[in-house]
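One chain is shown next in structure tokens, namely the form predicted alone.
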Amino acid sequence: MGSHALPRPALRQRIRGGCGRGRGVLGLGATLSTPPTAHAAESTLGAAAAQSGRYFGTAIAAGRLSDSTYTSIASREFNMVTAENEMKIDATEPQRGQFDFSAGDRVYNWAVQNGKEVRGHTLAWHSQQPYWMQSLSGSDLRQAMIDHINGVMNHYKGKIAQWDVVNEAFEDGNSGARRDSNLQRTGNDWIEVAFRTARAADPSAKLCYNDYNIENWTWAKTQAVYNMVRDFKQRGVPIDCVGFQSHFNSGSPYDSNFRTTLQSFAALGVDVAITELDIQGASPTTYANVVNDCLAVSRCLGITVWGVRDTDSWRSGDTPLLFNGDGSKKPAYSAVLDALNGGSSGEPPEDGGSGQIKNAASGRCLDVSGAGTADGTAVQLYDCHGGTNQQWTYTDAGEFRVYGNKCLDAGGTGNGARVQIYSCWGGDNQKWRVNSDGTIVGVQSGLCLDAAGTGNSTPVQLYTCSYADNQRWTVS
């Protein structure tokens, strides 16, 4: 992990379908359909990401598993686990050539026991080197990384799915250099020295590197990456897969480019996986983005989260996670399960139907101004009546029609775009995902369908995901 332009400490440890029936969870005796899916929603996380042959983990610390809390949320949600600090180096080799595997088997034997696969983190980093290797240098410290690895992949051998074979060995900034490292400086081939030797240790683990502020295309540290694994990939280096650490905050902001970032990446020949994430202000809308970027690469292995609880997280005070300290679910975790489960996690309905649209904090419907038919006509709310300009159909396209040929249109991407009916064309911006939680998310925007008040006549816009109740919907 790295400091992502914040300081970092010692050891950082849908309305929804479902109509089909008469039944749905957009309110009892709801015509409205979803559209259809692949899949029955799943309750959980890890579960969820199963569907699309992908996992969803998280980091854990041995310290915490007498915390009955933490295991039981752990156990529940998800299907992978990374040992926090337990696999690292100055863990697993505390004295050179003498080998404590003790918390690394704890957090190993733990995940096995309770059915998850386990990403070994990490095998050559810079820092929390054990003392002894701090005080080598040159061909002796090239060989005592050697030795490492050696040592801990054959005490896993055959039971690790990944490997960080190397972790953050290039700077931050414009430069686009490698860090100025202990085992920089034995060599400019240390990486590729380390990855032979992790692929001679265990052929069958995936062999990754592991960085962060590498999300961003743009960025000239994601660039230098991009050109290693590519120089890797042409020389038959065994280096099969890239893990973007994804710690988001104000200093490195989500970047709607990140999908450019993990497609460019996989076009090289290489799986790609989000390892560390975790997000300042844990944003719904953020966290739903992350997680489709990953869905929609077919060699996005999976997502990891550091940590459970936002109490165990390295930045606790950014609170980033998905629970809170009590174990609770946040927004956040409605908005991961809700696009892992592609959007809806109703049932496939058996046929469409018109219905009115309801919003909960309000009781009134989602409304055609004036019951205008002109192209831009703004949608409101209003008391509801049946009239056919509070008649909504959900289309297998995702769009919502009213009088049969317009459609739920959103004027812009940003917060307070105007929601307004227009001819139906297809685009993005007339595209829907309805969500099991009530909520109605625009496809292009990734913003909510949102009542800015309560009142007749109320605007209906985009706004960021809170989950609140006036961004709730029901069918009447």
Ligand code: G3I
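Superpose the two forms; the largest set of C-alphas matching within 1.5 Å is the rigid core. Residue numbers count along the first chain shown, from 1. Computed from a predicted model, the values in this text were never measured in an experiment. Compared with the form predicted together with the ligand:
Relative to the superposed core, Gly63 shifts its CA atom by less than 2 Å between these two forms. The two forms, fitted on the rigid core, differ between these two forms by less than 2 Å at the CA of Lys206. Remark: with the core as the superposition reference, the CA shift of Gly46 between these two forms stays below 2 Å.
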Contents of the next structure:
Amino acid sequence: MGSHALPRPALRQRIRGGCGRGRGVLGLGATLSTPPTAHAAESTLGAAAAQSGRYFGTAIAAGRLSDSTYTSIASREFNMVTAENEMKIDATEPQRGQFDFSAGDRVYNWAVQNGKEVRGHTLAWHSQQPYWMQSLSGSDLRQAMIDHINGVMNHYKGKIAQWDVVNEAFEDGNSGARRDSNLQRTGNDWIEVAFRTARAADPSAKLCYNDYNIENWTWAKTQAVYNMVRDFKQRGVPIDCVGFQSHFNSGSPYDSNFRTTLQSFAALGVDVAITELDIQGASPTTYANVVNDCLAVSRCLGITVWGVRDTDSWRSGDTPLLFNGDGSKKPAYSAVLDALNGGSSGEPPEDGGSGQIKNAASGRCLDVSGAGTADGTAVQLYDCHGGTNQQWTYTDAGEFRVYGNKCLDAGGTGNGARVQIYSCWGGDNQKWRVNSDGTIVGVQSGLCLDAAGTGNSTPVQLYTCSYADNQRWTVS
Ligand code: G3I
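Form predicted together with the ligand, following the form predicted alone:
Okay, now the whole complex, with that chain kicking things off.
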């Protein structure tokens, strides 16, 4: 038997309004023009998610807890923890009736000592069964499953926020069928028996069904799980949540209908959670889309990424996570933080204050070409010199004004659209959101203010946000 697990920390306060203010990249002075509904930009994933009452978690591997780079990132950024392997069946019951919680408790205790909550993963699964269980069948296996759920849930009773009670019980592909497994062969009711057993063992935990390839609303597997959950709700089988693993890759890509999937399951009366997120190549845009999908669904409890650094990932070759192997933040990290902060979470510059706006890649300033004043004059990069054609004032309407009455103006809404000055008239093509990572996004287009190069006279344009330095700006 392992050491005892520490008690679960009190649920953290859910913050849904009345935020204070911090300093953002573009902050200038004391009086700031923040819309009344805006939050301060939070600087870690967990704190940013907590602004909407959600969590941002990671899988933790016990074997990496002696790596200080790993633990310092994990303790700083995340407020929910899932044991990557240590609470699975083979780890917790290596011999029938002999439980071993030593590795699970190492992860659990690290989480609690660092102020985090814990998702339990996982109680009934066709995979990672210990050898003794693999050879069982029929009523003997059914009883072993029940005994396992009771043994593990009793150990962690009252300490786990959500349990993945049943994992990956459906077939991939177009059949919509249950996955063939020794558990499935004990009878189709094995899943509901697992849930009823779990509810009785620990009534305080939310009980989840967890699976992959159920994110795309059009896929047969998604529909099959949806039908099972609907049936369980209709018949009173105790299920509280569905976990969408969200391992996105070229064979199973993110689709924008994920939001429909989350909304549809939530409408059945269950919570939803993104439980094992990783994205092949870690596209910042796709990461932001996933976060925004969760934020759009009130019953989406939170997001867990499946590991800390790329080198910690079960698919390290796909570089699918938010941190590089050396612990530095990837562009996807900024995209996630920004989305959690509401997409416009950065501190806008001082209302009425003015300053030069400097591009991070080139060190050159946002400049009205030739110091022209006519409507349609192009905006470009140029050496910073403090002239009036480089002095921009951020208004509480979200405009950047130059010369008093001319506005930074988007001449279109697509990639490559020209950015110019034009008489201020209050249109959305003259309004800009300033983000905590230094990006400036056009309100009308949703595209980023982008310098296509680094030299003097490089045109400034709109472009899809890539979170690279040619799209980051600071006020000096
Ligand atoms: O610890 C041993 C090591 O001592 C041994 O030398 C080595 C030899 O292969 O194996 C090591 O154990 C491996 C373990 O990960 C720890 O790294 C296992 O072989 C390996 O099978 C295991 O893989 C885990 C996998 O689940 C097993 O199914 C991954 O870490 C884990 O990320 C992955 O997580 C799953 C979720 O539980 C469910 N959803 C899918 C997800 C990704 O596959």
